[in-house]
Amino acid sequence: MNPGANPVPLVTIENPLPVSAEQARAWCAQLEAGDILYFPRTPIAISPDDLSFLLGQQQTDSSLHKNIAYKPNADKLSGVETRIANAAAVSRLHSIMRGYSQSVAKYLTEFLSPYRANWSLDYASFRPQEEQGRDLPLRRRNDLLHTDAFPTRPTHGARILRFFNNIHPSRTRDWVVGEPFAQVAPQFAPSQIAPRPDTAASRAAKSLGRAVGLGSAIPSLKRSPYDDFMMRFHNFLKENTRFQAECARYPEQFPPGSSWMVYTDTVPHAVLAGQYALEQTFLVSPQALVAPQHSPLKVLESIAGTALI
């Protein structure tokens, strides 16, 4: 179903640097509103030798690990199948992923300068598998429209910004995107949710969850009410066959050698096809946002009528 024009604009950036302070703030505002910033030619340099090495890697069991993850704060690599990768290959992959993560962080520190004092570097990932037809558990499937939330890493209101590289030499990476969070979430909630003035935030989160049909139990006390809702909403969208069948879906194809970035907690997205991609995630604190009214946190708090973090 594709009624009307795509509500998620693709903003093409031909000459990414240098960036004035005013332009950097404008890029941040567009991202926060739900736009995708698209670089036809990636600004992240990857050497031909490193690229050749990455293209030679292939996980044999697609159900074992969704991605190969690099954790920059611990300088650790996870998700590698040791039975097909010797120690030297793992060490080289580790080095490449460290360099990629550092390169993206350095570049975006200048390109999105309003964020640099109030964001944190999260995981980077290498995605060597063919996305089309992957055999994954339902909640881990990439081909179902969803907004992002992390089951083991609550953000407490920080937004999830992701930077992607299609490193396949000849194939596009095929996405579909849906209507932004601010349009999707209220469709599953009544027009007003008004907790009593003395209602605790946790109770508000339960009310909000019940209102959108996601249940009331908060599975982890480590999660804020906001994180609890976002995790259940992620699962709800993937498990809701009616939503998947009837929601608006807008295709986007990202060519070889291109990059793009998007707030994946705001833009419902799915990956239908493609192989070999790199990605770096940032968590942008609420204090850094230049247009906080667009954030899922503010959208949900306006529905719940109370603070959720």
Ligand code: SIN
Second form
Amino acid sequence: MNPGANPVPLVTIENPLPVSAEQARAWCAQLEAGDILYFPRTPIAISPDDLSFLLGQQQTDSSLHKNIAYKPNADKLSGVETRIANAAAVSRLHSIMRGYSQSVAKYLTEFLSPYRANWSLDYASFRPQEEQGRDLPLRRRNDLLHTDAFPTRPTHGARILRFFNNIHPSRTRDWVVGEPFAQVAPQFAPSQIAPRPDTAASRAAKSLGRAVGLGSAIPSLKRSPYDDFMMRFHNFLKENTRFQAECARYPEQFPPGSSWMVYTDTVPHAVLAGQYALEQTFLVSPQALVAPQHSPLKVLESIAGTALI
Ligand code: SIN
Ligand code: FE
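What would the structure be for the form predicted in complex with the ligand, rather than the form predicted alone?
Let's see the whole complex now, leading with the same chain.
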């Protein structure tokens, strides 16, 4: 690799569908290795009326809720500032988010067909805030490079795949990305945050996993040693001024009307500027992966020398 070359390649997809089974498998492999799949023109149709409704939304208190979330499995919308929103607007937003979530799920079921039996639809979000200069507590800041982990939704080894739409009419969404997990974790994870497999905890996590039928992508509430590490690693990266100052940083600017998707548990990322994005998260279970050796679970298990879920 050239020194200074971006280790997180952007793979441009001009003609998204139809996709052969072989090509779908190749997209999955590229994503799993840490590439970003980028669609200059989004494959997700959003009607002009819905777009102008979304662009008319502005939450006044950016610290109150990070984003507006839609939970597809419960068909629930949360994070809307009820103080300023009227019932008709909330119901319209709810129906737009439901439609967005369904469209992305339908599209990716075909585009990433190898995953279809073994992934679950997680939350979708609407991000109407300007990202530049947002005033959030340190661990919730998204302008600091980090890999994703969810404090209240441990994945037990399922991977976090996110699909984004920049719906701003004229501005790019400005990200920086860092070197993938397999490079960063061994380099920056000092002993205090390295995996701490505790036999009793792993046994408990395993029996809990069996009890909730893990193997499907359904996460339980209790963190496995893997989830524990991923959460600590997320916090560690955001809190570590040396990492933030010294790590490799590669800018990516996503134009208006584009989409991109990436495994955000693997690719350190931060959003520096931009406003108005939609996003849908998927949890891809370990059995669905076409190149499991790249997964943070396998990388950590090989460092730890033991099972972590
Ligand atoms: C993030 O996942 O850290 C934020 C990405 C974004 O909102 O563009
Ligand atoms: Fe993130």
